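Only one chain comes next, encoded as C-alpha cells, the form predicted on its own.
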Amino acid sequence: MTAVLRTEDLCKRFGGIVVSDSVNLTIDRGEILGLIGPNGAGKTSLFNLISGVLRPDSGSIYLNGEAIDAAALYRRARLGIARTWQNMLLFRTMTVLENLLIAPRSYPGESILRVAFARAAVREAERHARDRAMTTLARMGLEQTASEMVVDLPFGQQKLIGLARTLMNDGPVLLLDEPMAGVEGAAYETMQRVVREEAEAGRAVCVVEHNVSFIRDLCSRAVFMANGKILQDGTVAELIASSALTELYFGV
C-alpha cells in the first residue's frame, strides 16, 4: 500500500508532561486507522501536531513523502490535511451552508487582486463551492438544513455538519477526532457510511474514538496509545484481546 501520512520519532512535551513520545505512525491510502487509548493518552495532541496546531519538539511529519514540519497550519490545510474537532468548532451564528463554504482548500475570493481583476473566475469558484457544499450535505441527508443556523440544530446533526465541513477539503488525509461522541441512531449510520466512502475514494483516514464498536466495524488496523506512546499496533481484534491494554483502557 502507499503511505500518505507518516510521522517519525515525533516528540512533544509541556514541561514535565510528555504528550508525544517518539511516535512513529503510518497511514496508507484508502486505509481507516483506528487510534484508541484512555483519556490523556496523547491522541488529540498527535492530531494537533500533524495538523499544525502544535509544533513538535523533535521528529518529522511527511505527507506523500514530503516533510511538512515547517508548514504553518493553514498551509497544511491547503496541502490536504483535513480534520474534525472534539467540540466541532462550528460557527454557530452562521448558516450550515456558510459553515461549509469557508472550508475548501483554495478559494480565489481570498485574494483582493483576483476579486478586482478576475471576477469571473471568482464567481465560478463560488458557484462550484456552493454546488459541492450542497452535494456534501445531500450525502448526509442534510440538504434541507442549508439555510438554517447551526445553533438551532440537534447535536447529532451538528456533528454531521462538522464532518461535512471537513469534507469540503478534498485533500488526501482525513483526521476524525471522536466523531461519534454523542451520536446515535440515523446519524451514527450516516457517519459510518460516509467515513467508509471517503476511504474507498482513496483518502487516508485516522479515527480517534472511544466507541470500540465503531472502530471494530470500520478499521482493519488500530493503534493503542497511552502516556504519549504507541504501545501496540495491530488488528482491532488483537488490541481488544490484549489483557494488558484492556487494563490500561478500562481499568480492569
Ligand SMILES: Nc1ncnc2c1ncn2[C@@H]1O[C@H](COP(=O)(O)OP(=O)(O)OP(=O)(O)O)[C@@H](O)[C@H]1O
Second form
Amino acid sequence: MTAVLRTEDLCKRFGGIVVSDSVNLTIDRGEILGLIGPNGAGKTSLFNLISGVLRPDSGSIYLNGEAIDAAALYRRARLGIARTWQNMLLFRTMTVLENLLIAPRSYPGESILRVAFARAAVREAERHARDRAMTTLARMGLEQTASEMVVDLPFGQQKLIGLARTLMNDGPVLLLDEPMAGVEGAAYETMQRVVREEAEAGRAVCVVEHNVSFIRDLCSRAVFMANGKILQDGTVAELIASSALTELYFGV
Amino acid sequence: MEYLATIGVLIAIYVILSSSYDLIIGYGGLSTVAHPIFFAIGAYTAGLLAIHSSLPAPLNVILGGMAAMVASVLLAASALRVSGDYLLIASLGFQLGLLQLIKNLDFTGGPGGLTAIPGTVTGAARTPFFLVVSGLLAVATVLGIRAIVTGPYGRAITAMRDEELAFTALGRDATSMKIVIFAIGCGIAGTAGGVYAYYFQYISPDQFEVLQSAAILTMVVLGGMGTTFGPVVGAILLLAIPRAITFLNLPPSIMAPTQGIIFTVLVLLFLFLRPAGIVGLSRKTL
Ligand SMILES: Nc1ncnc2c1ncn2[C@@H]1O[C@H](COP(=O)(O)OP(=O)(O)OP(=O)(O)O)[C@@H](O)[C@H]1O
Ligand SMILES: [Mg+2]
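The form predicted on its own done, now the form predicted together with the ligand:
In what comes next, the whole complex appears, and the chain from above leads the way.
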C-alpha cells in the first residue's frame, strides 16, 4: 500500500540550525501518527515543509505517490493537505461561521470575476460551505457559537474552531500542531473524539503533541524527533519504553 | 458659483481617489504611495488621446483607467513576487520614476504639462455637466467598492488582512487577490484622472507629486480607514472646510496660512478624538 503522504530525505536548515535532517516520514490512510520531540526539535518546521510554508533545501514530498514539490502553499491546500497552527491563527475580526466559510478547498468567492459573472455557482458553493460548516460545528457542540466573534470564545473553544476551520478542507491529509495545548475538560474530550473520527473516515492524520497521554490514547504509531532528525519510529509503547528517549524528552 | 462648482468637481474626484486608495490600503492591507501616478496615467492618457485622436471623450476616459490598471498589474505582479513589503518600495520608485519621465518627455509637455485639452462640452452647460458626471462616478465608485468588500469576496479580503498565512494555507490565492484589488483601485484612480484632465483642460506633473498620496491618505485616515463612507467624509471635510474661509475675503497673506492651520488642526483634532476615523468604529479597548 502506498502511503497517502511520504517525505523523502527532506532537508532544511536555517543558518547553523538544522530543522530537518533527511526526514523520511510516511502517513497512511486512516492512521493517526504521533509526532513527538522536545521544543525546537523541528516538528512545526516539518509541517511547514509539508504544507508548503517552507521550501526544503533538498528532498521530496509525495501525495498519493505524486511529487508536490513544485506546488505553492495554497495549491497544496487545494490538493488536500489541511493543517492547523500551534497558535491557531484564527481570523480575529470574523465570526466563527465566517472563519469556516472561507476555508473549503474550493472557494469561488475569491475570484472577483466569478463573484460578478457566475453568481449562481458562487451562491451554490456558499450554501454547500454553510451546510458543511454547521455540520462540523454541530459535531463539536458549537453550533450555537456560529455568529459569535471568534475572539470572544474561551480558549478551548477557539482551538476547536481552529480544527473545525481546517476540517472544511475535505482532503486526504490532516496535520495537527499541538491541538491539545491549553485545552482541558469538555473541549479535550471533543478534540479527541473528532480527531479519531477523521481518521476513521479515512484521513491520514499526523499529530504533534507534547501531551503523551493524548498520543497514547489516539496513536498506534509515533515518531520521535530531535534536532531535525527522526530518532525512532514505532508504537507509542516502544517509544516511551526507550531509555534514550526518556532521557532526551520525557525528562525522567 | 463657478468656484463652488469647481470645488464640487474636485470633491467628487477626491472622493473617488480616497475611496479607491482605501480599497487598496484599508481593505486590501497593501502599502503603496503610487496613487497619484496612476491618477496621472489616466489623466495623461485621456488628455493625449483628446488632443491627438478623434475618439469620443468617454472612451478616452475609460482608456485612461485601463492604462492605469495595466500599469498597476505590472507593478504589483512583479513587486508581490518578491514580497508584500516590497510593494511599498516599488510603488515609491514607480511614482518618482514615472513622474520624472513625464517631466522630461516632449510629448507629455515636460514640466509645463498638457495644455489646451479639448473641453468636450462648452458653454453654460459645461460646469453642471462635469458636476453631474463626476458626482455619478463618485457614487458609482463608492457603491462599487461597497459591493467588492461585502459578500464572499469581501470575506476573503477580511480574512487575508486578518491572517494572511492561515488564509493562504487554506487554499486561497492571496497574491492574485492582492493584484486584483490593487488593479481595481488604480484603475479607478486612472478613470478619475481622465475626468480631471477633461474638466480642467490642463494637467502638469506637479499635480501628481508623491505628496498627493499623503493628502489622500489623510482623507482616508481622518474619515475612517477600511470603511465605505470614511473616505467620502474625509475628502469632503478636508477639501471643503479650508476653502470655506475663502468667503471671508481675507487678504492672501493671511488666507494661505489660515487654511494650512485649519487643515492641521482638523486632522489633529480628529486623530485624538476618533483614532479609528470619523466613520470608523471605536476599537474595543483591550
Ligand atoms: N523561519 C525560521 N527561521 C529561523 N529559525 C527557525 C525558523 N523556524 C523555526 N526555526 C528554528 O528551528 C528550530 C525548530 O523549530 P520548530 O518550530 O520546528 O520546533 P518544534 O519542534 O515545533 O518546537 P515546539 O515544540 O516548541 O513547537 C527552532 O530552533 C526554531 O527556532
Ligand atoms: Mg512547534
